[in-house]
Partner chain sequence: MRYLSIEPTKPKVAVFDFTSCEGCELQLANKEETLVDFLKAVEIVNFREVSSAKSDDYEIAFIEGAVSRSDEIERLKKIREKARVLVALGCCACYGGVNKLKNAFDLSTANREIYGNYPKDSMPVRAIKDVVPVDMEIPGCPVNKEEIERIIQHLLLDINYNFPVYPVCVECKQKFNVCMFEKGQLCLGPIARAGCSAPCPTGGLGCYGCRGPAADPNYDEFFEIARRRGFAEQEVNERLSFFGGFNGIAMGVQK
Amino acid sequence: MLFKLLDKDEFKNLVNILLQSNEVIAPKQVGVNVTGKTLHQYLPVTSFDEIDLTYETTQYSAKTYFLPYKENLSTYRFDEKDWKQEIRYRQEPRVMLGLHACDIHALLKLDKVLARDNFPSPYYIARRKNAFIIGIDHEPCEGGFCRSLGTDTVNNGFDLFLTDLGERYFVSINTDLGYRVLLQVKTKDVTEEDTRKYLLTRKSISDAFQTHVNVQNLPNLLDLEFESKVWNKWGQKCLSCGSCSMVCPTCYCYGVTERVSMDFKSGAKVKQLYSCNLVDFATVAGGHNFRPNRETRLKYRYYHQHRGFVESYDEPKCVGCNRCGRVCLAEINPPDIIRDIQMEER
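In the form predicted together with its partner chain, the chain whose sequence appeared above, alone:
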C-alpha cells in the first residue's frame, strides 16, 4: 500500500473534481432525533458542503448501493404468443465517499457470498466494480463493537482511505485507480513525523472503544445453546419487523415476485430484500411455516451472523456496527444477546 498526505483544501478540490462527472454518495445530515442526536445517511450529493465527514454513524448502511432494496432481475416484453427476456447490469461508475471501516468490511463479506462463491451474482459484481470507494477513519460510534470483531480497521476493499490528522488527511492508497485519481490534486510525501502522528491517531481511536463483546467460541456456544432460554427472553420482545436486517450492512437475503403491466405487454421479475425475522420467511405453499415463532426467527438471524457464516467463510457475518441494535424499537441488540449467551455458559 502507498501512502500520501493530502491537505484538506486539496481534498475539497478532489471531491469537486469527482462531483463534476460522477454520481457521488456521501454521508449527509438528515435531521435530529428527539434526544437531539444528529442523524446521517449516505445519500447522493451535488456539492462538497452537503457532505459531513465527521458523522458518527449512519442509520442505513452503504449496502443499498450494492444491493438495492428493490431491483429488477429481468424484464419481459410480451408479444402475442411469445416473450422476450431482458437483463441489464449497472455500468455507470459511482463514488462512495466517507465509508467507515465497518461498511467496507461488510462489502468484503458480501463479496464472499455474492462475488466468489457458487453462482456469483453479476448484478452485485457490476455494482461493486463500478464503485470508487473512499473510506475514512473515525471515533468509535456509540454501541459499536467492531473492535471485538476485528473490523475497526481495514486493509483492502477500498480505493483510498483517509485518516484525519487535523490540517490534512493521511491517505492510504490501495488501488491503481485510487493512485491515478489522486494524481489530479497536489499531494505530499509522508514524513516520519506524519507516520508517528498517524499511528498515534489510530491508537487513540482504538483506545476509545467502550463496547466490548466476547465472541470467543461463539459459534460453538450458539450450537450448544440452541435451546437456550436466552432466545425466549429476547424473542418475546421481537416485533418481527425486519428493521434490523434492512439497516444491517451484511444482510442480503431476499424474496422474488413478478408483475405484469396492466396492458399485459410487459412484466418484471423483482427482487426485494427480506429478513429472516419476518413471519413468512420460511413458509411454504400449503401454509406450513418452518419457523413459526418469533424466537426461532430471531435466533436464526443470530445463527446466520455468528455461526452459519463462520462455517462457510471462517469469520462472522456481523461487522459490529450495532445499527440493528440502534434501530430496534424493542431494544434487541447484539452486545446484550451475545453477553447473555456467554453468561448462560457459566
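Please supply the coordinates for the form predicted on its own, as a counterpart to the form predicted together with its partner chain shown previously.
The following holds one chain only.
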C-alpha cells in the first residue's frame, strides 16, 4: 500500500473535481435528537460545504446504496401473445465519501455473500464495481465495539483512506484508480514525523473505545447455550419490529414479489429487504410458522451473526457498529446479550 499526505485545501479541490462528473454520497447532518446530539445520513451532496467528515456515525449504513431496501429485479409488458422483459443494472459512477472502517468491513462481508463465484447478485456487483470509496478514521461512536471485532481498521475494500492529522490527511492508497485520482491534486511524501503522528493518532483512537466484547470461542459457546434462558429473557423484550435489521450494515435477507397491473398488460418482479425478527419471516406454504416465538427469532438472528456466518466465512457477520442497539426501542444490544451468554451459571 502507498501513503501520501494531502493538505485539507487540496482535499477540498479533490472533492470538487469528483463532484463534476460523479454522484457523490457523503455524511450530511440532517438534524438533532432530543438530547441535542447531531444526526447524520449518507446522502447525495452537490458541494463540499454540505459534507461533515467529523460525524460520529450515521443512522443507516452505506449498505443502502449497494443493497437498497426495495428494487425492481425486472419489469415486463404483455403484448397479445408475446411479452418483453427489461432488466437494468446501475452503471453510473458513484463516489462514497467518508465511510468509516466498520462500514467498509460490512461491504466486504456482503461481498462474500452477494459477489461470490456461485450465484452472485449482478445488481449488487454493478453498484459495487462502479463505486469509488474514500474512507476516514474516526473517534469511537456511542456503544461501538468494532475494535473487539477487528473492524476499527481496514486494509482493503476502499480506494483511498484518510486519517486526520490536523492541517492535512494521511492518505492510504489501496487501488490503481485511487492513485490516478490522487494525481489530480498536489500531494506530499510521508516523512518520519508524519508517520509518528499517524501512529499516535491511531493509538489515541484505539484507546478511546469504551465498549469491549469478548468474542473468542463465541461460536462454540453459542452451540453450548442453544437452550439458554438468556434467549427468553431478551426475547420477551423484543418488539419484533425489525428495526435492527433495517439499520444493520450486513443484514441481507429479502423477499421477492410479483406485481401485475390491473389490466394485465405489465408487471414487475420486486425485491425487498426483510427481517428475521418479523413474525411472518419463517412462515412457509400451508401457513406453518417454524419460528413463531420472539425469543426464537431473536436467537436465530444472533446465531446467524456470530455462529452461522463464522462457519461459512471464518468471521462474524457483525462489525460492531451497534446501530441495532441504538435504534432498538427495547434497548436490546449485542454486548449485553453476549455478556449474558458468557456469564450464565449452569
